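One chain is shown next in structure tokens, namely the form predicted on its own.
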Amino acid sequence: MEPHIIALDQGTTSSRAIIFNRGGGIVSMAQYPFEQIFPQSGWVEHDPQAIFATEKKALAEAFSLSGLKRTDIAAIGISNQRETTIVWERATGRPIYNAIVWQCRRTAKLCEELAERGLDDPIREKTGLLIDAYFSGTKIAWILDQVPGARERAERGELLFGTVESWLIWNLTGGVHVTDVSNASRTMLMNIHTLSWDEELCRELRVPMAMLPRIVPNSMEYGRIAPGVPGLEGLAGVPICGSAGDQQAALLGQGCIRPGESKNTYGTGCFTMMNTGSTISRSTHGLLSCVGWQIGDRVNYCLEGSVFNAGSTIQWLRDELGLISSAADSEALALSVPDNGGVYLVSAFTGLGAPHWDMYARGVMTGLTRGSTRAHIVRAALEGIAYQVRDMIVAMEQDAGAEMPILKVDGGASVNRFLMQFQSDILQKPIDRPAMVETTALGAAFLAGLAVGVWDSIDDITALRSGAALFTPEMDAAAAEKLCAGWSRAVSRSLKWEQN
């Protein structure tokens, strides 16, 4: 039988596993929910061992649900919900707190101080990341310093850091401590030019370096899975041979392999990347520069832009305000009013990501009048995240010094006809939705598969992918630039919100 390659897609609100053949079909797949932890405001949670255990639950019954044997299984590839941290012990594989997740705020005052001290440049220089509490570095620093007598086994070697991927790893392997480098590229505390941990960077985030993991590149073996891991028996012995960060993984999963090729991912958050091959490209507009992926000594570099709530806020209206009974319900909600009604709804929920990078901000609605009604609402919140995508664009563009041709598009709320089409009309350039849009595993996929000669180069990515549904633009410039007006108006009221 010919092999096939399962894929852990560990994302914000839930753990899946796809186990893919050699065409880049699915053959099964399983998904779990875990809890999501709001200490308070601003602050957002997982437990570690939830992670663990739905994605273990997912892997188990994916394998099941595929009726295929061990042999038949070439290799895992793991995707991640990036910058999230985990501190655990080395000995007993303990977490000795939550998982801060990458939307988390806590750290914002401690970035203040960061920047205070002139570190800005270099930071940016090194990193190709801005001073933000969106990254794993200051998240590792507050770990230590308010679990008792953290920072102390940190120095001594006894505790042990990773993003989501790293915790995998060590978990399934028994022990196993890596980190692939395009997640490593997301904790502020990597040089993206030597791939390596920058010792000044730790030392001024007073981070032990004896807790970080190794940096591996994001297709070769990790390790395997352990005999001992309960539940996984009939896996014992497969191989991990490929991991990257979801955006990452999803730029390659659209098979966005040459400079200036460019996909957004409509997820928990929204997140634009554009290929820049091996140049590192210097933002200018609120952008991130990072790595893409390392495969053999070929690195690829990018530059993205984060939103922090797009599929977030669909949950929001459905679960804390009852607006909706299903995620599904926002498309003919907001199709059954013409126009958003003058509302327009800005959901910085944990701040604002590019290219405004303000953590203070916070949600905001405004035009509400008594005609205002939930389908308004609904659209607004829908508009909100194509206004934000589009902001994006326009600094990627800004940068690049040329137009965006096209925009390939994947991830849950991409399935949202009428989002894609006003995305497309606010844009005003064509939408691209693969045929398959589980494009982050199947990027995670085939990084396991050329490890282990499923595919033979990264070229075969292109023919895996094809195209489903095109958007062009309906609505005529000149309307697309008064409502973009209405937006940055509605923006300008919820910047530095919680600071003032």
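Source: prediction; values computed, not measured. Numbering follows the first chain given and starts at 1. Basically, rigid core = biggest C-alpha set you can superpose within 1.5 Å across the two forms. What changes on going to the form predicted together with adenosine-5'-diphosphate (ADP):
Taking 2 Å as the criterion, Asp297 does not count as shifted between the two forms: its C-alpha moves by less than this amount when the rigid core is aligned. With the core held fixed, Pro405 shows a CA shift of 2 Å or greater between the two forms. A displacement of less than 2 angstroms separates the C-alpha positions of Val101 between the two forms, with the rigid core held in common.
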Second form
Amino acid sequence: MEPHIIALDQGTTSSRAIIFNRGGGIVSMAQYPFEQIFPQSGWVEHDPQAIFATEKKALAEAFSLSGLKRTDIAAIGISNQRETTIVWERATGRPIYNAIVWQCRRTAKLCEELAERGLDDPIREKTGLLIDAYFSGTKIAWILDQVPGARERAERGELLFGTVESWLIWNLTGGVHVTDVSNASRTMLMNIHTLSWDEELCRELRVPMAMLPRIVPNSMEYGRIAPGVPGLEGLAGVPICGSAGDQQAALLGQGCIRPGESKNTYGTGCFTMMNTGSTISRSTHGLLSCVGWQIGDRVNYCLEGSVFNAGSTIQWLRDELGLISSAADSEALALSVPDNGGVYLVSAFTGLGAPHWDMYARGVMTGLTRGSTRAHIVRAALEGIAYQVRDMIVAMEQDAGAEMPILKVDGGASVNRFLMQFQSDILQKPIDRPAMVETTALGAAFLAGLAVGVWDSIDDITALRSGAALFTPEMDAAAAEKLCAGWSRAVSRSLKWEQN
Ligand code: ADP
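Could you please show the structure of the form predicted together with adenosine-5'-diphosphate (ADP), as a counterpart to the form predicted on its own just displayed?
Time for the whole complex; same chain goes first.
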């Protein structure tokens, strides 16, 4: 029997497990959602035990559905929601607080204090990140401040920190405490030059180093499924050999292994990542630098940017405005008019990210006339997603000093052909959408398979990915420029709108 790899794709709203064969084909999969906890406005938590329980259930079910034997499984790889922070007791494995999710804004004030203390530059220089509540560092500090006695216990080495891959590995192996370098690069505590925890930053953020996991490369054996894990008896002894944050795993799963190669994921928001090879690109446009992956001694860096509201804009058209009855309707409606009729929609509902970075920007619709129709507005919403992605990619190319030859895409909204064609038109670049869209899971599986010799070298990933649709520019460059100029004017109206 050929070897198979299991990917655990631990996401923000559900835990999934997918079994891949050597050709990158999906043999079976299972998925379980879990509860989103919103204790206050702007706060988001998960129950760490629910994360583990649903992931375990998905793993057992995918294995059972596959009809494979234990010996057919060569390894397990993990991809995870990044930055989400868990602190647990070393002795019992019990979390001392819920997982604080990446989206949670509760430490915004703490971040302002760090900035006031002049830490902007050192943090950017050492970690490649901008000070933000998004990253794990201040979330750890918050838990240690709020749970009585936690800081002292952490200093004594009684408490452990981990992002979700670390939590899963600990539980699956019965006590291995590691984090992969791609996840560590999102904590605001790791120096991306040395790939080690930074003493000064840990001191500034008041995080005791005794609680931090060992940082490990993305492709190697971390440990094996322990015999005593309830529900996983049939998988005891299977090695866990790969791990990466979800966006990095997707970059790899899309086969973006050379500098300049990039992917964009069109989900609720958009996440764009560009491979910058062994170079840490310094962004002057507010993009983030982080580790893509480390395989052996070779480290691959990347630039990352995000559009806060992408697919969520389509949900808004559906749920709040009632202009469409399903997200899929947006495509036909946009195509029912020859152009946007001069209408632009800037979906800056929660501000604008790179390259504008304006937390006070708010959504605007411009260019309305008595002739503007529902179709124009829906089209403007889809086009607005594509313009935001373009703005970010232009910034990325400038930061990286490299042209992006082609953009690889995935995510729920990438099924929209109008959106993909328009993206290609205004970027004046080809867009490549793969046949198998589970790129995150494929990336995680690949890292694990590489460690156990199922695949020989990183180049093999390109053979596992097959393009299903290629969108090439149909609009001439001058027309694209003209549209983009209109977009820039619309964006200028949205900036600094909120005055508080
Ligand atoms: P996430 O992983 O962020 O939850 P998904 O990758 O599952 O997101 O994508 C879901 C998003 O894609 C939703 O916001 C939805 O509005 C959008 N979406 C789904 N189908 C379409 C479509 N055909 N056209 C435009 N947007 C779509």
